[in-house]
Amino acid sequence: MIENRKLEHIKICIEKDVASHYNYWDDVILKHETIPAVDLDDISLEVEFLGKKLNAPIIVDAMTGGHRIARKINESIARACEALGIGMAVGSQRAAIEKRELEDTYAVIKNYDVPLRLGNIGAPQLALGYGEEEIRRAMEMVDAHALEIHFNYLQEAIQPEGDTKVGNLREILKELAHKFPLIAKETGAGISRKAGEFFKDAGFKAIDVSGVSGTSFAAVEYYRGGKAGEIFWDWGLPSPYVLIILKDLDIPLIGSGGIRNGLDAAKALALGARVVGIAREVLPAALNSAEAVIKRLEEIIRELKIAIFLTGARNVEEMRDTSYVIRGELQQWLKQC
């Protein structure tokens, strides 16, 4: 059952080490500015993303739904996002599309004034027959401003019960992107340049890069019995690498995949992200309470503000001109791109 799988995913992410073995954000070094441009308290984190104003360039990225525990997680996150004025994406809504009694585990987000709400449907489901009806249901379920289409073919290939059909997916996506505000989202393996160009040309509103550095869903599925997950644990494109190769496409980018703190978030902004996506870093807090989520996010926001201050920038927009150094394995990736 889908809801049991959702619970398994949550438990594995909490109880097991499913992180990529290498976090490529450590290979990005922001250059220090000795004399900051403004007082720390005058640093502005406000941004506009997809026409919505956020108090900080942060989206609590897609995690879960489809189980009673998932409802508690989503409610804690929604309360925190309302309090802090930041965005939120729910996890894959397939469970509720197929079982209406599970809708409340996602729809709880509508009880809170979250400034940017993102729904979520998997690309494999579109290849298998989902269409406009399912898209509308998903968006109405959470009163979404836009819908993430997640590309999790790595996970599906490892998953014992995975869906690996592609079919005429490109044609389906082109048609849907002209009718609905869609965001292309990976789930830990990164967006290729070829795919990024396709999403822009197809009319997608943004790209969530979600590359290697954070949670490995090949690892998650390994713990569910997908033996190949151990072999493909670190498969994919590094998160900061994807930002660098896509930033000239002139499509809004969400920097995600392994963001652990405000310094990582600042690095993502410097590499071209408009906002950053944070997921597993707040999951333990979300299982506790909304207050715990708020506390953790406030720490990240404070760290982000300090990083911007120390680079000599005054706001999020100026971070795009911040100087940085690339080292280590990420440097090797860029030499061969």
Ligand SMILES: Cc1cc2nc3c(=O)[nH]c(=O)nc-3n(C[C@H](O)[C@H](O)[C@H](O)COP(=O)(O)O)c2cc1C
The other form holds:
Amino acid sequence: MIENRKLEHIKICIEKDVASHYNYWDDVILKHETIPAVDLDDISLEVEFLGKKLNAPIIVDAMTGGHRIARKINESIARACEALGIGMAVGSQRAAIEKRELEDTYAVIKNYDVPLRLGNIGAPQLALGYGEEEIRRAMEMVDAHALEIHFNYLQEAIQPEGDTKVGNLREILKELAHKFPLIAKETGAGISRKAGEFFKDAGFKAIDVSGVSGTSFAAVEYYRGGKAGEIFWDWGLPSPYVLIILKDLDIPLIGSGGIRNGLDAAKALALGARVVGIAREVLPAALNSAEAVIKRLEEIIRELKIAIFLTGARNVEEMRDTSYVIRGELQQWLKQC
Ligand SMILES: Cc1cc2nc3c(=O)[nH]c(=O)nc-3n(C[C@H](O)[C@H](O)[C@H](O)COP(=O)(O)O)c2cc1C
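Now show me the form predicted together with the ligand; what you just gave was the form predicted alone.
Below is the entire complex, every chain and molecule, led by the chain shown above.
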């Protein structure tokens, strides 16, 4: 059952080490500016993303829905996002599409004034027959401003019961992207340049890069019995690498995959992300309470402000011009890209 699987994912992500073995954000160094441009208190984190104003360039990214504990997690996150004025995505809505009585585990977020609400559906489900009706239902369920379509073929391939059909997915996506505000999203293996070009041409509104550095879904599935998960643990494109190779496509990018703190977030902005997506870093707090999520996110927001201050920028927009140094493994990736 999907509900049980989703619960297992949460449990594994809390109790086990599911991180990729290398965090590529450590290979991005922002350059210090000796005399900051403005007072720390005057650094502005406000951004507009997909037509919505956010108080900070942060989205708590897709994690869950479909069971009682997920309802609590989604509610804690939504309450925190309302309080902080930032965006939120729910996890895959497939469970509720297939079982209406689970809808409230996602719809609970509508009780909060979250400035940017994102729904979430898997691309493999589109390949297997989901269409306009399911997309409409998913969006209405959370009163979504846009819908993330997640591409998780790595996870599906490792999972014993995975959906690995692709079929005429590209044609389906082209049609849907003209009718709905869609965001193309990975789940930890990164969006390739070829796919990025396709999404841009098809009319997707944004790309959530979710590359290698943080949560590895090969690892998660390994703990669920997918033996190949150990082999493919670190498979995929590094998150900062994806931002660099997609930057000139001129489509709004969500920098995600392995963001642990506000400094990582600042690095993502410097590499071209319009906002950042954070998932597992807030999960333990979300299991606890909305207050705990607010506390964790406030720490991240403060670190982000400090990083912007110390690079001599005044706001998120100016972070795009910040200079940085790339070293280590990430440098190797860029040399051979
Ligand atoms: C417990 C958990 C459940 C997730 N479920 C979904 C999901 O249903 N749909 C989706 O698009 N991504 C899902 N993700 C992936 C995240 O949205 C994100 O892309 C990925 O975890 C990388 O970010 P992180 O390193 O900050 O965790 C999930 C992540 C976690 C930790």
